[in-house]
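Presented as C-alpha cells, the chain that follows is alone, the form predicted on its own.
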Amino acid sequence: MLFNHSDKIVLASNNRGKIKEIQHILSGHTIITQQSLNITEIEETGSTFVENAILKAKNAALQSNLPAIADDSGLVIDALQGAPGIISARYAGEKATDIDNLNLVLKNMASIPDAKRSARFICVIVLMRHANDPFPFIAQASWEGKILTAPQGSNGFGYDPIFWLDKENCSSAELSPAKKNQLSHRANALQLLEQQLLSHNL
C-alpha cells in the first residue's frame, strides 16, 4: 500500500528538537507525532543506527496502522572509538539530560589535543509503508565537525554547543534554525528521503 502528501506519516519519537526539525523539513506531509497517538516505545536494542531506526518506523506503524517514519541519529567522535554512537541520548545514563551527556563527553575528551578532535553526526531516516515493509525507504547521511573543549551557543540542541563547525567557524548551536535546517546530517538526509518519495510519486 503506497501513500500519498495527503496521507498521515507518524514520525516516531518524542524529541522535541527532533520533531520540530523534521516536521519543518519535510513540511510538504502531515506529519503526526506518536505522542499525539499514545503509541508505546520501543526499547533500541540494534547495534546499528539502521537497525534502530527500523525498530521505530515499524512500531509506530504495527501500533498506527500508518505510514511511519524514524530517525535514529548520533554523535560519533574519532578519539573514543565511535563513542557515545548509538547510545548519545543516553550516553550519560538512562535518565541523562543533555548536558549529563554534554559534560560526559567533555570529560571524556578532556586530554585529547586539537587535531585528534574530529566526529561526525550522523542520521538515518527510515520509512515503512506499513508495519511488515519489506522494502522501506532508508536514508542516510553525516556532517563532520570536531569537539570543542566548552559549550559556545544557545541554539539547538543535545551535542549542539560542542560540535564545531570549521567552514561556518561557530559551533552547531550557534547557528540559527533556518541554517541548521540546511547544512545538519538530519537535513540532508531527509532531503534524500524526499528524493526517493518524488522518484516513486510518492
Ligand code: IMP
The other form holds:
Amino acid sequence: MLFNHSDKIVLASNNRGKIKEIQHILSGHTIITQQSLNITEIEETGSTFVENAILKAKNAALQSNLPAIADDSGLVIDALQGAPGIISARYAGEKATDIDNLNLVLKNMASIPDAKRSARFICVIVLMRHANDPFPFIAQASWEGKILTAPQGSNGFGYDPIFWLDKENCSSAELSPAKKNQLSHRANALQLLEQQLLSHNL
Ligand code: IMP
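Could you drop in the structure for the form predicted together with this ligand? We only have the form predicted on its own so far.
The complete assembly is shown below, putting the previous chain first.
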C-alpha cells in the first residue's frame, strides 16, 4: 500500500479516461487531481515514455509540495514503425480529439493486412515522493493486441475502440471498465508499482 491511506498523492494528468482508471485501480489511496490544485501542465519534451512520465510527476510534485504520480502511455503499432507512440494523445495534431487520432490510425493502416496489424499499449508510471526525489519509483507494462479496421465498442477512451484482444474476443472498448482495469497496461504497471512500494516497506 502506498504510504498511509490518508496521505494525499497528486495525479499528474488531465486525461479523464486515465484519471478514472487510476483512481479506480488505486482506490485504497487518496488520489487528488492536478487540476483540482490548479497545477499547470508541463510540455512533454522527452523522447521516451519514461522521460515524459518523470517530467509530469516532477512538475506536479514541485507545484503541490505533495508526492505525485504520473502515467505516460500510448499505442505502439508495428506496421507504423512504432507510431503513434509517445505522441499518441496528439497524433492528428495538437488539438486533436480521440476520434481524430483513431481515424488517422485507421487511415494509415488501411492497406495493412490482418496478419501485420499487431500493436501494444504501453504504460509507464512514475511516483516521486517530492520534486527532487533522486530515486523515483518507475513501473512499466504493455498490453498486446491488434488494430481493427473499424471502431467497435464505446467503453474506455482513446484508441480502445480499435484495439482488438484475441483472448477476450472483443475490443478493449467492449470490455467492462472493471475487466479493463484487471487486464490493461495501466493495471499491470500500477500493480508493479505497488509491489515495489511494498518491497520498500512503503
Ligand atoms: P499521454 O497523456 O501523453 O500519456 O497520452 C496518452 C494517450 O495514449 C491517450 O491520450 C490515448 O490516446 C492513448 N492511450 C493510453 N492509454 C490508453 C488506453 O488505456 N486506452 C486507449 N488509449 C490509450
